Every structure is written in C-alpha cells, then in structure tokens.
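In the block that follows, a single chain appears as structure tokens, in the form predicted on its own.
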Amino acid sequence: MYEYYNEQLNLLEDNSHLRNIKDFSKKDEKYIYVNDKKLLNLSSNNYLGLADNEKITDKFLGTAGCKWSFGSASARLLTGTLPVYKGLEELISNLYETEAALIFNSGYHANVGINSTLAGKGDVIFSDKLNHASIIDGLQLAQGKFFRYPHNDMDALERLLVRERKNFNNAVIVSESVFSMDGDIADILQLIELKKKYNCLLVLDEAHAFGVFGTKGLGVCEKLNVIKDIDLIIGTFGKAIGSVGAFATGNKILIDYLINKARSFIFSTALPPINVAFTKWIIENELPLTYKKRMNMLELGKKFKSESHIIPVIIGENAKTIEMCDILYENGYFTLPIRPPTVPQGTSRIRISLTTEINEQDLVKLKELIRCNIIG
C-alpha cells in the first residue's frame, strides 16, 4: 500500500533532496543549539530578534495580563472577531494610510487566498517566475489564467502584457518586493508604470521587507514612497515582527471582496487573540525602536553584495550544497541547504539570513570558509 510513497522518498534521498525536521535544544537570540552545540543561526527569518526573546515576551505579558485568550475556536465570520482584531487592522491601515486591512492566519493563507480569488473566469494574473510557492499555489487554484514572466524582467513582462492583456477582463500583476531566496528587490517603479499603462491591479508581497525597510518598517513600498500606487500590499507578522499571521492592506473594495471570496480567510479558525494582541503591541512599541539596527543590518548585507538582508550563496549541486552546510556546521554556523523545487534546478544554495543581532565580526570566518570551499 505504501510502496509508491517509500519509493519516492528513496528517490529524494538518492538525489540529495530528502528533507527532515531538525530537533533543536533551544534558541537564544542569534544562537541556536543542536544537541547542545552552540551555532550562529543564519537560517532564521527572525530579522529583528523579537521572536523567542524572553525579555520581550515578559514585557508584553506584563501589560496584557490575562486579558486575551489562547484560543478563538471560530472563524472570523462566525464568532472569531474581537476588538483586538479590528484594532490591529486599523493600526495597519493607519500606518500605510490605506482604506482597509485584513488579517490572515499566515503569509501562505494570504497569498493562496488572494491569488486564487482576484482572478476569476476571463481574468488573468502575471506573476514573477521566482515568486514564492504560496503565490504559485494561489495561481493554480484560480479560475483565471496566469502567465509567469522571467524574474524581474520588465521587458518580458511588457511583451506579455502587449500580447495577452487585451484577451482578458481583469488583470493582476503580482510580485514579491524582496525575493525570499535571492535577496534581490523587484523593480517596483517599473511594475507601477506597467500596471497603470495596461490597466492592471498590482499586488506586492512584502513578506521579507515588512519590519525591515522604510523609516516605519513598512517595506520597500514605504522606502520608495509608492504605497498609494499599489492596490494590495501583503505583509507577514511571522518574520521580522516575531509573531504569527499576515495581512493585506489597500483598496477597501478589494478587502471587502476578499472577506467574501477568499476561502483561506472564510474557512480558517481565527488566530488566538493573545497572538493578535502581541502583534499589535510589537508594532506599536518595539518596531519603532529598531530603525538604527535595521539600517546596520542592511548595510552588512550590502557588504556581502546583496540588495537586502538575505544573502544567497549559490553552489549548484544538491550534494555539494549539503556538504558545505556540514562544513559550516562543524565550524559553528547553522545553515540549511536550499534545493529544488524551492529554487530552480541547478541553483541549490545556502541562504544566509541576517538579523539585527549579527555583526560583521560574526561572519569573518564564514566568509573565509565559503571562499576556500567553493571558490577555491
């Protein structure tokens, strides 16, 4: 009965593709412990060091007391909405100066729900080829058609728009701002120009930029001062903010449409109120204090030739990538091999993820190890 699945697992192992859930002893700021071995954690999305921070947690609980429950037991459209949910949504829309906002249970829920909902029959979505898997899954669930243009290639996107836009009713362009596996940044100004020229909606996933870029930490769209030109901005609370959940913010008609049509929102039990309250508290009280640290982190990324705090070290072969991770592990660095289908075939890599707690001195030995074992 299970032979097929076992064969597939064996095939993954033979091709250095097999994934396993790792057991960690504990996390302590920028360090992670595996079997009591202390390692510099370079694989976390905890960009501001707010997750697993006992001081932050104690500080929040000291203000929250027992006010919020640890369960909701209902979807938002049933009995799952309390004032704290509306409070967080209003905070988000006020920060972005948008018409409305909507909380989702995760970035995956948001991207699947939004991209499967906005394009119905007779509609079309144009998506960057390196967009996150959650966006791709949303496209595949949509009733409309979709096209994937070469990564960050605005000329190719325009050729697609010229060829295809006239064949559909509504059109959506969707892109990440900071790409999760490459660390590069979309040409947002050009995306805005194309969306206006060809009468499209523009959906921007700021998952890896929210909490990092911009004076307020609102993302690349804030840094470029183009929030008003984007129809829907998506952000996550599970990365830089150190909490859980995600949001979409923008045009009220689109938000109301998602409330009524996005299945990942309608049919999901709401996040626990305590988590929603924690997210709101972090954004109001801790995020404003991080500006200098965030800028230092981004400067460190630049020194490693990245446009962001995500530094890809592309190795190519799966086995060699795993071998490099093992070498780094033995030298006190925790990294993970990123392999297909997460990245294109032949581009397996180590994804170095900076946090505000990591400094340049922490990476001196790492840089030398990579140079000696990859460059030679």
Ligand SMILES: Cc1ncc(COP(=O)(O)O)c(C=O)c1O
Given for the second form:
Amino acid sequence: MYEYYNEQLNLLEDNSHLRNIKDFSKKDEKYIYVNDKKLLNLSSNNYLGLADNEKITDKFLGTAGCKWSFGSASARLLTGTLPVYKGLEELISNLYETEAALIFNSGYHANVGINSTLAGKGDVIFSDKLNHASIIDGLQLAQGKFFRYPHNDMDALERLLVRERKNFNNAVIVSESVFSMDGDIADILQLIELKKKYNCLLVLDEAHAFGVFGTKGLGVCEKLNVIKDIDLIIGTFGKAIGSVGAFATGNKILIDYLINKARSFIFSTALPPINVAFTKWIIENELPLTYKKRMNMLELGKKFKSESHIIPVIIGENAKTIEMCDILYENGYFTLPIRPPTVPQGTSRIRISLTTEINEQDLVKLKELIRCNIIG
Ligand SMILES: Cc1ncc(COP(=O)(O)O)c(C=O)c1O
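Which structure goes with the form predicted together with the named molecule, now that we have seen the form predicted on its own?
First the chain shown before, then all remaining chains and molecules of the complex.
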C-alpha cells in the first residue's frame, strides 16, 4: 500500500531533492547549534534578531500582555476574538493609515485565503511568476482564471493586460515586494500605473519587507510613499517580527469581504492570544528601536549586490548546491540548499539572509569560500 509513496521518496533522493527536518540543539538570535557545533545562522527570516532571543522573551514576560492565554479554542468568527486581536488590527491600520486590517493565522493562510477569494467566476488574477507558493496555491483554488507573467517584467504584464483584461469582470494583480528567494524588489510604481490604467486591484505581499524597509518598518510601500495606492498589503509576523501570523490591510470593503469569504480565515482556529499580544508588543516597543540596525543590514546587502537583505547565490544543480552548503557548514556557516519546486529548475541556490546581528566581518570567510568553490 505504501510502495508508491516510497518509490516517490526514493526518486526524490536520487535527484538530490529529498527534504528532511533538521535537528538543532538550540538557536539564539545569531547562531544555530548542532550538538556542540556553533554555526552562523544565514538561513533564518529572523531579520531583526527578535526571535530566539532570551532578552526579548524575558522582557515580554514582564509585561501585562503575557497574561493572555496559549490557545483561542475557536475561529475568529465564533468565540475566537478577544480585545487583543482587535488591538493589533487597529495598531496595523493606524500605522498604515488604512481603513481596516485583518489578522490571519500565517502568511500562508493570508495568501491562500486572499488569492482564492478575490477572483470569483468571470474574474482574473495576474501573478508574478516568482510569487510564493502560498500565492500560487490560492490562485489554484480560485474560481477565476489566472495568468502568470514573467518575473518583474512590466512590459509582459501590460501585454497580458491588453490581451486579457477586457475578457473578465474584476481583475487583480498580485506580487511580492521583496521576492523571497531572489531578494530583488518588484517594480511597485509601475504595478500601480498598470493597476490604474487597466482598472485592477493591486495586492502586495510584503512578507520579507515588513519590519525591514521604511522609516516605521512598514515595508517597501512605506519607503516609496505609495501605501494609499495599494488595495491590500500583506505582512507576516513570523519573519522580522519574530512571532507568528500575518495581516492584510487596506480597503475596508475588501477586508469585510475576506471576513465573509476567505475560507482560510473562517475555518481555522484563531492564533493563540499570547502570540497576538507578543506581536503587538514587538511592533509597539521593539520595532521602532531597530531603524539604524535595519539600514546597516540593507547597506550590507548592497555590498553583496542585492537590493535587500536576501542574497541568492545561484549554483544551478541540486547536488552541487548541497555540496556547497556542506562546505559552508564545515566552516561554521549554516545555509540551506534551495531547490525546485521552491525555485525554478536549474536555479538551485543558497539563499543567504542577513540579519541585524550579522556584520561584514562575519562574512569574510564565506565570501572567499563561495568565490573559490563556485566562481573559480
Ligand atoms: C512571500 C511570502 N509570503 C508568504 C509566506 C508565508 O508566510 P508564513 O510563513 O507566515 O506562512 C512566505 C513564507 O516564507 C513568503 O516568503
């Protein structure tokens, strides 16, 4: 009965595709420990060093917010809403100066819910080809049709809009801002132009930019001063903020529509109240203190020719990528091989994510190892 599945696993292993869950002894805001080996953690989304941080945890545990419970026992629309949820939603909409905000259990829940809901029968979504799996899964669940345009290619998107927009009722354009596996940034100004010209909604996933870009840490939209031009902005709490969950913020009618229609919101138990309280506390108290460190991190990214704090080292073949990770591991760096289907075939890579804890000195040997083993 299990033979088929076992064969599939063997096939994955033969192609250096097999994934497994790693065992770590412990983590802190900078390092990861495997037994007694201490490795610089270059694979985490803990961009501000707020997760796995004892000092931060202790500080939070000394606040009144730590009295919230560890389980909500209900979906938000049943008995799963306490004042702390509304408090976080209000905080988000006040920061962004938007009409409304809605918390989702994760970025995955948010993207699946939003993308499957906004395009009903007769509607259409245009999605960047490198958008995250959670967006793609949402598109596949949608009743509407979707088209994927070549990555960040605004001319190709416009050609698609010219050809297809007239055939549908509602239309949505969806993109990440900072692309998770490439670290480059969408042409948001052009997306706004196109959305206006072709009468579309624009949904922007700022998962990797929320907490990192902008004076207040609200993302690339804040930096570009275009928050008002985006219909829905999505941010996650599990990355820079060091907590769990996600939000969508923007137009109130769209938020109310999601509350009524997004199945990943309606049919899932709400986040533990204590996590919601932690998220709110971090955004109010810790995020404002990070500005200088965030800007230094982005400067370091520039030195590695990245537009952000995410640096892709594209190797190509799976086996070679794994080999490179092993070399880095032996030299005290923890990186992971990123392979298809996470990235397109033939572009397996090491994704280095910087954090505010990492400095240029930490990366000197890494640069040399990559140069010797990949470039020449
Ligand atoms: C662009 C993007 N959106 C959404 C998600 C999902 O967020 P979460 O981990 O909160 O489910 C990720 C996760 O890596 C992501 O990279």
